[in-house]
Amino acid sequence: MKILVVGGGMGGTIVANNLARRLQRELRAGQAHIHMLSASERHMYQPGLLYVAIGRMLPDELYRDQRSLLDPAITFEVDPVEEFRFDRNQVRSKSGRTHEYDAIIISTGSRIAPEAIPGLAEHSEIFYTEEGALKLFKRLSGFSGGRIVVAVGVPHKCPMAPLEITFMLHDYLKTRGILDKTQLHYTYPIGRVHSLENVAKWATPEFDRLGITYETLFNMKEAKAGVLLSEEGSEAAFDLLIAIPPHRGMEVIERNKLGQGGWIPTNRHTLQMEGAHRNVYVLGDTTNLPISKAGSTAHFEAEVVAENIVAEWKIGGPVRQYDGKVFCFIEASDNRATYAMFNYNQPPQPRAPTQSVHWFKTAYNRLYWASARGLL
């Protein structure tokens, strides 16, 4: 059995290892193969760069080589899917070779389109890639005081991202001594702070303790020097503007005209792409799922993918359903935490924050190397 992976991510990178532990025997047999095919050499913790950006973590702690995270049984290549070929069992890659499986996943990930929006690239900080978040902590160490605006677009991934930056902020304002400086106003574009309600509901009285404004219903229309536009004709004037930006999925999935805004229609519980063949699974930020586009999303369709996948090479059909599961951690202000757990029928439910969580927060983003490798 031939199984092929496109994309290093975290989706990927679980889903591979989990299929290599499943198949040790067979891989040593010459039973099956794992070859997985991605754009990068370089595995990157993508939620480090909220800490980059305030000066908490260096970029180098970000990376780590992709190889060392993959089963010694993995075929890894830095030779990133161009077609796909799904009458075939076929990819071509940027090669130009030809790769056949027998079963396909697709984890290609998502991408800012700060674009979308006029004048948000020109004028806005965004920390959703290592240059921006370095570009972010310069303009923040530079900073004397003034109005910042934290303006949310959808979809956008790690939900909670504009919340933990937001009280993150709070903290490293307070900690320079010019919290009393600056006014912090957070946008967002439905009528509460979050799209969910629970999350909502706990975030809203924390950013009025904080003294942190915000204005909601606010659908970013256009930025220009100084003043942020909205679609509903209001305005939000700002010293400095961090957003977060609209973001859509890969331009191979586009360019295939797999889905449109490049998310793949994705059966919810099975994990397959709809209208295709059976043997095309997606994971992660690739689906049009109505879930969180998070690294725990992709760890736990992973799993699900990883145990059909050979339940359906051994006994002939899948043995799970993936139930919507996301657990997400939500940095709060003063060294505290809290998190999110919830799925399709169960909503989140944050408690207060506390330092505990917060100091395992932390510890997490040391431990998301061995949750990579299949360990955690």
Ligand SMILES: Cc1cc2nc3c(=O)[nH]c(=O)nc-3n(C[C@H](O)[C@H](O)[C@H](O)COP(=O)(O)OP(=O)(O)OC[C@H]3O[C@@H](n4cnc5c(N)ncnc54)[C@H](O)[C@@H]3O)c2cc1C
Given for the second form:
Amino acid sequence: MKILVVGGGMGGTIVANNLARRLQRELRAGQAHIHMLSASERHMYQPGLLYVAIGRMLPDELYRDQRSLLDPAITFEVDPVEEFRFDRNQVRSKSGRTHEYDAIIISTGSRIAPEAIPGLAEHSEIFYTEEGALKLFKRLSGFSGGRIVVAVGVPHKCPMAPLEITFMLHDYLKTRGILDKTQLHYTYPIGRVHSLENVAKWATPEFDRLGITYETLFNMKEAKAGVLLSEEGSEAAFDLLIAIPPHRGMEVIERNKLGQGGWIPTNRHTLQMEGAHRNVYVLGDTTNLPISKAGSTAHFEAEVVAENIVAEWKIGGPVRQYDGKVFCFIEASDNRATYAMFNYNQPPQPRAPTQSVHWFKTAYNRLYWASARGLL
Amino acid sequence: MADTSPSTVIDARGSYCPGPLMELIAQIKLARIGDILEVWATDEGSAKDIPQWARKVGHEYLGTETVDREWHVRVRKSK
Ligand SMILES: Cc1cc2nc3c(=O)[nH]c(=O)nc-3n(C[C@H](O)[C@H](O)[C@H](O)COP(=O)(O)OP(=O)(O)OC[C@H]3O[C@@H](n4cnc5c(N)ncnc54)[C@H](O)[C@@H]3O)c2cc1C
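Right, the form predicted alone is done; let's see the coordinates for the form predicted together with the ligand.
Zooming out: every chain and molecule, the one shown earlier first.
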């Protein structure tokens, strides 16, 4: 049994380690092989970018060597996939080699696409990459007051990051003593401040209490020097624009025509790619599922996929269905945080933020590595 | 009568986050002008929010069908 994992991020790492744990005996006996192809030898803890942007973490704290996160029985290579040949159970990688498999798992993630909005790349700060988070931190360090706009595009990964950066900015400005010289303004694409109704119900009075203004039904159309225009016809003036740009799946997915926008049509319960190839599984950001693009989603999906691949092999059929489970921490202001947990059938019921949840999230920023290794 | 069969169906049933309207906003960007998108939602709020957004932005709202506590909302991309 040859299992090929494409992508060494959150989803790929968790699924590969979970499979290695379940198949220990078969791996030792040479009856099973797990092979991971990725595009980077390093693994980034992306949620840490939020903290880099406000100077609470340094970029090198976000990385581990990918090899060090994987069970030693997994073969790991940095050799990105360029072509998928599902009818032959093969992929071709950048080195020109062909790799065969019995089951393949695709977890190539998503990328920011600021180019979709004219002027956005030039006029905004985007903390979704290491370079962008550092650049924002440097801009903030030299900021002495004015109007900051946080604008949100669709689709984007990490549904909580827009709220979190806004609350964290509030604390940052307060600590620097320039809160009274700054107006924080937040824009959101739909008719409330967050897609989760219960989160919006909690966040709106928090914004009001903290003096953060907001405009809903605001979809970015174009950014110009000092002003952001919306599809809905309104304008937001800024001195500093912080954008969460729209995202797309990876180019390799689009080039291979696996799904429009780089999102692969995926069965919401089995996580198999829609269509004829039952041995193709998809997880994490690159699915087209109508759920949050978050690390926790990739994690819960990875557990289902690993269990089902092993069950398919050993008993000829799957044993579990993915129920749409997502768990997200939400950093609030004043060193407090809360969380939202939901699935296809249950909306979240977030509680009032507390300091203990904030400290738990801070601890999780380190514990993540144990979770990726499959120890948590 | 104009053809109103959808070129894209967005199955956003059980979607709390990002939710049906955000799914539509994401998909409509990938569609061509004139395409009809049908959103499936299991929350009644979307049956109000989607037409309201479509009208505000300038897309054509074509109607909503209710099937067993599911709302199928159709919009034509107009710009
Ligand atoms: C600022 C920020 C804050 C966030 N906060 C949170 C949070 O608090 N909680 C949370 O749950 N999530 C959070 N996320 C989201 C989370 O990081 C992603 O949803 C998650 O990493 C998705 O996992 P993935 O496996 O789909 O993709 P990724 O983790 O992005 O991994 C993709 C992998 O695919 C590889 N790859 C790319 N192309 C190829 C190719 N052609 N061939 C082979 N490999 C390839 C890449 O090298 C990478 O290893 C945050 C993200 C950001 C940016």
